[in-house]
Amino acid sequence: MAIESDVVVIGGGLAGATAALSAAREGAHVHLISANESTLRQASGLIDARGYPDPDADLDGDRRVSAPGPLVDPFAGIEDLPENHPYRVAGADALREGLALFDDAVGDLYRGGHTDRNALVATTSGRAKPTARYPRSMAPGVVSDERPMLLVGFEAATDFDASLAAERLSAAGVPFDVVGTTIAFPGEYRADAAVTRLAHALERDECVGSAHGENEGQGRTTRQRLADRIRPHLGDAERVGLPAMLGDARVEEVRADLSERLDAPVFEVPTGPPSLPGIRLADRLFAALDEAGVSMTTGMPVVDFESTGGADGDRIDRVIIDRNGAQIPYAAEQFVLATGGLVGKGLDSDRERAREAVFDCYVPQPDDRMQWSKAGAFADHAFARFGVEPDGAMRPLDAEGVPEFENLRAAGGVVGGADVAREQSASGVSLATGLVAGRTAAEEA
């Protein structure tokens, strides 16, 4: 017998979480199915709505070569985007409403909701990255702040060269002095110790000299020793940036303690996976889903589905998940597909074509595979815009423009029409399309 819900959401990333929360807040009983742990746990934690305009297009549609700078206002020019861009499809207000839903779900964990303007956040590569929302732990590191900055890397964290990052920020013309240094993380930890292990040492403020978690108060602790090692490098710096590993659930406690010891605000610099800010965001969003009454199944993929014909097209009756070889059906009135794009495995491809992986929905693409890409890593590649093409209710359309299934919606990276990497709009697209997909699914359930 199938497990029944009003809405089944397939996918546990930002788009899936947004769709599930949106539908639940409309009163629907929602079940979220995720094949793996949320992809949010591997993400930087930054919420990029739209950092750059299309680098190859003027607002009037004429092509140009030079890449324009970052956008101050991520909402500017949305009405001029191509008609199949997810922001145009989801509607003019969808991005703003999606960000509002996000703000409400994450509460004081994030900053940036006070303004429509992008913030510029310093990254480990020495870029000033435009973003619409950023973790509270990164707030003192925004580039619009003119206070002198010290960046501190750790010898064990080789993906953050603090001196190089400082040089690049200075070369980019940031309105403050910035220097970088690298120190050894205090304590006897393995050279290849996991970031999460060092974060826990800071969170528990372990006694230095032991890698086995002795309690704080017994001699000098990790935070005391870390502050001692940073202090000689402070110079004129009035704020200090460290890799994003300042604890897990108690990051604000760690930041406050280090800030007091250094007499300067301490902030986190976003890093690659595994990402502590991404893990914190996933935990907060899934807590919001739990509070909203969303039931969840994680670690089991959707492997098949059953459908029947309907007046407006085929209708999905149930999806099938694989649980250790057992086929478990989940029935619902409405389904939301939020499985990601080519990177997230929501789209699959071979030598002949790209296809949507669960329902085999139509994916517009050049017939000649040689036209999928161009020379240059950052060129205008056709594959970057691959995805299903939905209608205004986010229902994927077939090649004739008819909904593939009357009760299927799509959200996030599986939706085509935008080069989210070059626009830096992946999170915003997930929020906007997830909001509309979840809401329209709940209305029809």
Second form
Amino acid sequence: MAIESDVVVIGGGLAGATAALSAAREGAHVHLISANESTLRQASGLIDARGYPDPDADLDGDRRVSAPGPLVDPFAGIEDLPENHPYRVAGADALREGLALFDDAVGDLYRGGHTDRNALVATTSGRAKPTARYPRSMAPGVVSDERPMLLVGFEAATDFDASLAAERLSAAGVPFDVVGTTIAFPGEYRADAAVTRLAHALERDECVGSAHGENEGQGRTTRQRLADRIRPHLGDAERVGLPAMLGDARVEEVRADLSERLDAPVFEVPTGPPSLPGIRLADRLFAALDEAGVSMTTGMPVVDFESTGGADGDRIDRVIIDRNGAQIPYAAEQFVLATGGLVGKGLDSDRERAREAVFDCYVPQPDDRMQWSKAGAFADHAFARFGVEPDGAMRPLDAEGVPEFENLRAAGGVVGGADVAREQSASGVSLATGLVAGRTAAEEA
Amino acid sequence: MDLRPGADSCYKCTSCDTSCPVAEVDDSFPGPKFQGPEQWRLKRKEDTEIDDSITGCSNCMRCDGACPSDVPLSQMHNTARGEYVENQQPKLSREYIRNRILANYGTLAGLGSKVPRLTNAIMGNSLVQNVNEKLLGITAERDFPEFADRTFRSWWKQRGGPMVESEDKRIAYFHGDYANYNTVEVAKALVRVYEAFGYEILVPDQRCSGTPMFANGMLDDARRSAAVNVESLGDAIERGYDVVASCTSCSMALRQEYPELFDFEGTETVAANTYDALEYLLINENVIDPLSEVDADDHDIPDFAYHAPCHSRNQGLDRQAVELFRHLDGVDVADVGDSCSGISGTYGWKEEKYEYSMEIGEEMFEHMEHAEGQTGMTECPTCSMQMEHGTGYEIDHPLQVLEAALVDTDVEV
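Following the display of the form predicted on its own, present the structure of the form predicted in complex with its partner chain.
Below is the entire complex, every chain and molecule, led by the chain shown above.
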């Protein structure tokens, strides 16, 4: 026997969650298997679709003619991308439909769905990142807004240097004045306190005892004291950015309270992992999956599979997960591979070649390993485009162009053909391919 | 065991610290990243001792699941804690004696359960509780768990062992100490449910799984217990039995901690053939169809507030009860969230940890009170204690709910 469902999705990141939701909404019973807690918990929470044009379009030989600027419209020019780009493979409407599914699942947690245009969101490193969707808590921080901005960092949160971020934003020519300052988070916490600890302190908003002086802060709550500490730095600022740790599920309550106390809208600046916006997004998407009746197993990797030969090629019968040595079979009609790329470990590599980790699907790559990369960290590396090459139903193809398995589809980072880091398109690729993989799987399940 | 590769895999993302329920409330606890890879590196230097903050870890093992890089955090913690207790903790200290007593609960329970009513009366006496707190550091805030009038093993023996014989469907039941001495009704529910599905049950010789011993760094005690268990369960496996446990900390110990800490012959075989009781049924039997025929309202099965124990979460089993009971009409099983219950076995019994334990549990208590059901459900005996302590609810095991739905109602399974 085995655990049975119509569709098994392997991978709990954005692509896996999208594929599972897409299949479930078509009426399939879906089982989502994730090797670890969702990688969304490490993610910034921003949903990019296409931030930059093909970075090599303006190269003359190896010489850059002009620095490509961020794209205003992520949809523009999709038809000019290479044929094997995931957006071309998944089809013309896939990105738009993927974003629509996302908007519906996350509801008012997100902004950006009102327009096709990218927003520019200020990051902790002082960049303006083009993004298609952004958490509501970041909305007052968009760079197109011209109100003067104050960025506030915490001594304990060392990965956000607010002054440096402000300087860089100014140097990049943003259309507003921006200054940065660093303050101590109110209350007595260890210097390296977990961000969730501080977030929950803001959410609970309890009275905190004296931290420095005899009576300092007595009878005042965490939020009151935080606002007190920010106020002297306000100057002309009409909006205030803080590292993204303004509460967990009740971020809007924290933000509204702080905004009222400072008489200026308060927003979050996306931080590195562990990321509260990422955690909130994971929680919201998994709640949507739960509502859609999706079954979920988290924390165990798929280590093996069983297949049989069929009329149209091989067919996967079941995948096997490893539960501390015990092998548990999961059977289904259709399978979706959403295990990520080289970073997410859906692709594995050694000194000989890069391979897809679960089913060993064909991954096109140069024979000579020296051709995998070029000099320079952000150069046009071949490895960045590594991944399986699917057909229009997102089925990975072998070297002859025939589907590896008749009932296996791929989505997200494991799909090759795009340098998502340079394009800033990782989330959009996950949404577009996840949508199509989930839908086509459900249709045939 | 060489922990070097594990330490090297850590890229300091601090996801483990974010997942740690103790670091969330206890500022003196530096978190799993320090206790694991960083402490491992520090103690490479010969004159560096293990930091005594290691005793603050409650062994919930949530950091294992949070790590995106497969760093064996709980293995590092168990190893460091064991070394700390062996080399640095004074053997005449109150803490050592108290922890040794808590870790070896099964030995005391064996004595106490010989005269259950007397023991219950003594342990329920507030004077005794205060003496326990003052003398030993065991909190007086909690009521000591009551002993059953008769242990499960004695019931099993009197019953004449298995009622069902089968050549191909055979399980060896690892009941652990708690279901033997205290929650005997959970063990009986397992027997009735599995026999209804046609399984021949073996109740093999066994000792404590070792979970409370790992958590207190008593690795010698744990090794002695594990040796008995691996031999006994290994024999059963050879005779065609699969091992099932009703407590998720017991199955966790047999599957993960034994192979990580010990290398008896057969350790890996036991790990690979051990299952949680509900998990095993769901893999091997059609539980859903018969369950779908039952209407809970006809059989007085209440709505439930379900808490997934950390050790079930670590085995990827945190969703199975909620997803299974969706198929039982007339029952609302609400998941009360992914927080730790806070008791973590012996942690919440320690006088100096009690307040932290309740602070960690606060989120679960709140969610339980907001849930429709006024009865709790969980797989873990100590989570069950904490749920009852924080809300006053009665707490059932999923096997008891299955028993009520499938065995007591004579549904064809």
